[in-house]
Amino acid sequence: MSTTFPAKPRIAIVGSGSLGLYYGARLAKAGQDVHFLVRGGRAAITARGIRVKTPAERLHVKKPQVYASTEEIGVCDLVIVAIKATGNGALAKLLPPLLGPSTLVLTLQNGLGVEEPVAEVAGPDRVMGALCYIACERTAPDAVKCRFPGVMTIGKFGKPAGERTHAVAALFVKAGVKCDAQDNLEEMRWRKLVWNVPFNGLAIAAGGVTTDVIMADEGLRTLARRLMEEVVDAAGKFGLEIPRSFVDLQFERTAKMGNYRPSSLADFEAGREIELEEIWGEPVRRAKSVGAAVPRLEMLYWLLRHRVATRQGGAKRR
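Output only this chain's structure, taking the form predicted on its own.
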């Protein structure tokens, strides 16, 4: 595998939801050669392009390169996996047509254990993971609203960040994304759970509430903090030190999001699968394997499992 990364790589976006469209549009507007796999809303994107609205600007990619299959896209230098982790069963079909000898694969998925399915298909040495601290939602097939652009951190799967990992991070920086490369991807994953566990979970468990409701309700806000502390303590059992100040930072960031509907809530309400095991189940299992007490996290996991099962049962009865 080549150790260099091209200055203008051929990029595939696999999964054109809110994150895929947002980051793909930013890269395209920066002059990169971006190819979108679009399975839903392709006609709208072909006709109107991709529109992105942020608090500071509006972006419009007028003629994006869109495709119905990865076979049509062909081999790329960088593949960005932006499908939900619940769809990883499709990777064995989606990824191979995109892979050449030097292709890198970057997954934007949430939760623990999400790099492994990608590595099984692509090979571990070419896999990277990204943590996206962002509040972003798809408001139409061709449109994305980003309330909080936030930051992105990238790490190499199973190894410290190397030259090519830093080159991919630099690619996003040139596209206007606050992004850096870090050496410990596992720690980065646990850090992202500090926000995802409480806010994605409580949004569903509390009956379908947005982040501003959680922030304003004393009980929900306190529970969110306790869940965060359990995640931090569990990470510590693995030798991953997350400072308590990081918990405070999550509340500061969330206060800027307004009435944001976390992605898991949007998926749940739309009848789609949520990343139940990746965001809640796997952290519970890993925490218990090292003797970490996570009673609130475990309770939230079982509540969410019940809600998902009840929803599915209701759909079958109808």
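Not measured: the values here are computed from a predicted model. Under this definition, the rigid core comprises the largest set of C-alpha atoms superposing within 1.5 Å between the forms. Numbering follows the first chain given and starts at 1. What changes on going to the form predicted in complex with another copy of the chain:
- When two forms of a protein are overlaid on their rigid core, residues whose CA moves 2 Å or more are considered shifted, and Thr165 is not one of them between these two forms.
- With the core superposed, Val247 shows a C-alpha displacement of at least 2 Å between these two forms.
- Rigid-body analysis on C-alpha atoms gives a rotation of 14° for the smaller part relative to the larger between these two forms.
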Second form
2 protein chains.
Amino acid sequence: MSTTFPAKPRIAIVGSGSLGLYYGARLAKAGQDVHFLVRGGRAAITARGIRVKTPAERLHVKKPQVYASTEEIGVCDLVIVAIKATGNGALAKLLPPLLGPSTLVLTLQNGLGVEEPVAEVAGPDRVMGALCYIACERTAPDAVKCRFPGVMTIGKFGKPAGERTHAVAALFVKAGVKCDAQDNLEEMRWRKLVWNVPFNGLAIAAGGVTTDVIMADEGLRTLARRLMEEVVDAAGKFGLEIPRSFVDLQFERTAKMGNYRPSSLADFEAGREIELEEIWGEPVRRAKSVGAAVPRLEMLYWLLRHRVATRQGGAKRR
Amino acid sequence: MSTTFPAKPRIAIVGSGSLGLYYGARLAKAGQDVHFLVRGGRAAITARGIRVKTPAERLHVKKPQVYASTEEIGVCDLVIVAIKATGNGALAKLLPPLLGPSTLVLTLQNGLGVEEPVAEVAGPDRVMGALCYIACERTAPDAVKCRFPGVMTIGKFGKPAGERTHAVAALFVKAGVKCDAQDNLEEMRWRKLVWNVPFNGLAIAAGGVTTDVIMADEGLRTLARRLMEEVVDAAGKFGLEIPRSFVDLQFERTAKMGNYRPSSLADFEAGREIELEEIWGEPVRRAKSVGAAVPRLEMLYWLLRHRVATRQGGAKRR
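The form predicted on its own done, now the form predicted in complex with another copy of the chain:
Whole complex next, starting from this chain.
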């Protein structure tokens, strides 16, 4: 496998949700050779291109390279996995046509256990993961609105960041994304869970509430802190030292968010799937496997799992 | 204070919900001298009496003694408190007109901390509590439907059952209620919580589900068991030994209940108050006061408290 990364790589974007379209459009506008796999809304994107709106700018990719299958795209240098983790069962079919000997695969998915399904198909050595701190939504088949472009952090699966990890991060930086490469992807993922576990979870479990409601309710706010502490303690059992000050920082940041609607709540209320196993189930299983006590996290997982099961089943509720 | 209990006591029923009307009607039909304080539906009861329907029989108290205030009732030998615990703030005004030197006060309320407000007004020595295992609802201002008459257990506040506790239990037995007196009211209350905490609580917190749904979901069922174990362990810290087999017994019984709708869920969905502090809040506080770990019970309390607050506040949800 090659250890260099081409100056102008051939890039595939697998998945045309908000993240896939947003990052793909930024890379394309920066002159990169981007190939989009688009399932829903292909006609609209082919006809009108991709429009991105951020608080600072508007981008329009007039003639994106759009495909209905990864076979049509063919081998790439970089594959960006931007489907929901709940659709990872399709990777065994989606990825192989894109993979040459030196292809890198970067997954943008949330939570724990998202690199493993990629590694099973593509082998572990070429897998990277990104943590995307961003708030954007697909407002039309061909349009993405990004309220908070935020930052992206990239890491290598199971290893410190290498030359190619830094090269991929540089690609995003050149495309206007605040992005860096860091050495411990696993710790980055646990750190992101510190916020996602309580706020995405309680937003649903407390009956459909925004972050300001959780912050204003003494019980829910304390519960969010206890959940964060369980996540931090569980990470500690894996040798990942997240300082307690990181928990305080989450509350300082959340206090400034106003009535923010976490993505899992938005997905849940829109009838879309949520990353139940990646954000709650897998952390519970990993924590328990090393003897970490996570009673509240497990309870939250069970409550959410039931909500999701009965919501999708449909008949039983309301 | 007298230590004997009259053969035909003067009885006041304070509160005209389903329990007050049901037990009051049974006592009246058995020839007892029963005086009902009725707030809502007084005209209907005065005009048509009280009708009770059980799986086995129909009772009709044609001319119940109905009052608009406890001043009109006057001093009684036995006062049965059948208002919701959430209304206990009114006891300081309701009880004094009913109290003579030897009056006994029996509260039918659920949960922990329900004898104390009575004792504050009436003094601790005359206070008794009853655990009512029963399923009934007020189907009209003058009608109660009892699906499961169940059993009643009476105990004395802070002391073993004495002669008068047994006399009161005998009164109910003569009226056709399966009733006995037991020595440890506090333990009886914790035992009832073993079921009420998880099933009343999860029925609401899981999104409005009946007991069969909790039993059929592996996560919720396990969570119910963990909650029961927290209650049992907390009781143990107070020297109240509830065997683990009691937890198993709850599951055996619940499996036979079918799609039972716990009373707290019915109250919550009908917009009525639930016994939030008595069933969840006070057990959490007592458990933590003796260092018992109740992370799931506390989390359930916080989730329920938020649901109740926002439901009552109205504006924030849906």
